[in-house]
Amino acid sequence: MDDFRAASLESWSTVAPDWGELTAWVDEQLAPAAGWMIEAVALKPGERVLELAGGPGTLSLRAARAVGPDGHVIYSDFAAPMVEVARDRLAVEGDTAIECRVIDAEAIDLPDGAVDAVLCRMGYMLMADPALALRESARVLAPGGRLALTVWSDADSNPWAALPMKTVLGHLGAPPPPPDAPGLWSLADTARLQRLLEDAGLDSIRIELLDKVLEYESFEHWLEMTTRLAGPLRTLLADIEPGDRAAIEQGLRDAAKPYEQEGGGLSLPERMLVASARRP
């Protein structure tokens, strides 16, 4: 785990400028998830707010505007890089009153009680212990405190990144890893999700299913976008050799021709799984 741990902050570091650059693309994938997030936590004026693995700072800005100036957010992600990049963002687009701390979920430094509610918007899958970060986003809720989150689902409803995964994976040879290892897709059975969440004391539990479309200008926009935010797929191409990257970029066309749309373009679903719940 300290190993899985130690790769994870590397490639998530090595992309945060990327994540930076390409804000408004994240943004946009993930519009759905935000939306009911917020929704779901159905924040006040006054109120404290954690958001972890927090990447471009989105739900940050979002739950500041609803807690207003007597309320305050704290914002984190375990890459440092990471929140350099949401620090610049948040002092562009003028919220400088939000907190940006470097914060593993796993162990998270703040005392019991601490907030009022906690957002983790496509985190808890890619960490190495996510029963240890559920049960410690349920510590750090105050009594009554409510909890939002978002997932991937199954990688076949998936295809704009499990197809780039499985052709990576099928050309080294590699074995897909086991269904509850860390990854895109290690929380998406529903069931399990909803144990992990009882698991760490929370109840009130709700999980539904959001679905969006996904529309690439090209095949090489689609393989641009996914190896330059996705940091497991970078890692798995780093040290790949040319000849073997052009077999995988020609597997990956083959892949992708049932979403091809007339005029090149291509059409992937997504699929991702919401969640929220409460401290009793």
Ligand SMILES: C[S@@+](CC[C@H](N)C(=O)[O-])C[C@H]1O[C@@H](n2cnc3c(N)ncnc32)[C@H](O)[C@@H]1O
Contents of the next structure:
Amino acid sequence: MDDFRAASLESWSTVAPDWGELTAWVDEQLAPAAGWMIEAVALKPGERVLELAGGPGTLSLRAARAVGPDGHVIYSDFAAPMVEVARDRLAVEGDTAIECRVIDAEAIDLPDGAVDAVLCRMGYMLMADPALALRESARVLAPGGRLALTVWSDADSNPWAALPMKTVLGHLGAPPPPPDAPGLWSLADTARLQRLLEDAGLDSIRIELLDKVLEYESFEHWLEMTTRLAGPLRTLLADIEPGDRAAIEQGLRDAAKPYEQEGGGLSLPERMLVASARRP
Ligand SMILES: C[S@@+](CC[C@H](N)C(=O)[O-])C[C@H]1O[C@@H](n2cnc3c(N)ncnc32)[C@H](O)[C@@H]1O
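Alt. form predicted in complex with the ligand, vs. the form predicted alone above:
Expanding to the full complex; the earlier chain stays at the top.
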């Protein structure tokens, strides 16, 4: 577990500058999730909000607008370079009142009941122990506080990321990871997600599917976006000999054929799970 945590921190720190440069693109792809989450927590002026695994801080920006000048938003991520990216962005976009902190979601450095809402988009499934992170999230919620999250659904519904992971793992001769191992698909099972939220002591649980199609200008655009943004994939690719990359790229081109559009673009499905819950 500790080896996994260190490797994960390293890989997300490495891709942080790319998340800074590609924030607008990421936000467009994940906009339905952000909208659903903000609606689900129904923030009121003056409330306190914590964003976990915040990356470039999109949910903090949305939350700050909702709670207004009397509210308080803490943006956080466990990767210090990611926090720097968010700090720069939030300063440029005018929300300097958002407090930016390095926080590991598995050990939240806040007292019990410190916030009215916790937001975490595309974070929990990447953590070594998501049950622990959800218990921590519930602990820092005040009674009546709300949690909203997004995770990815299963690999078959997400070829935009599953095809590169499968192709690279196949090339390395590595078996696919077990379904509940930390990674993109670890919380894809709605029954597991429901159980983890219940075990964290939360109620009023709502889980829904959100579908989107990711549009890429070309095969190269898909490859560039996916390898620049996906920390775990970037780490896997670092182990590939430069001479072997051509074979992997050809394998991916073949795998992408069913998704090709006229004019050379690619349309790849994405399926997310959104969930909300409440601390009794
Ligand atoms: C896929 S990105 C999502 C970023 C952002 N939430 C968004 O939706 O744009 C995953 C983020 O989770 C962060 N992360 C992974 N494990 C974490 C942990 N244990 N605690 C806090 N952040 C973590 C990474 O540093 C990265 O910024």
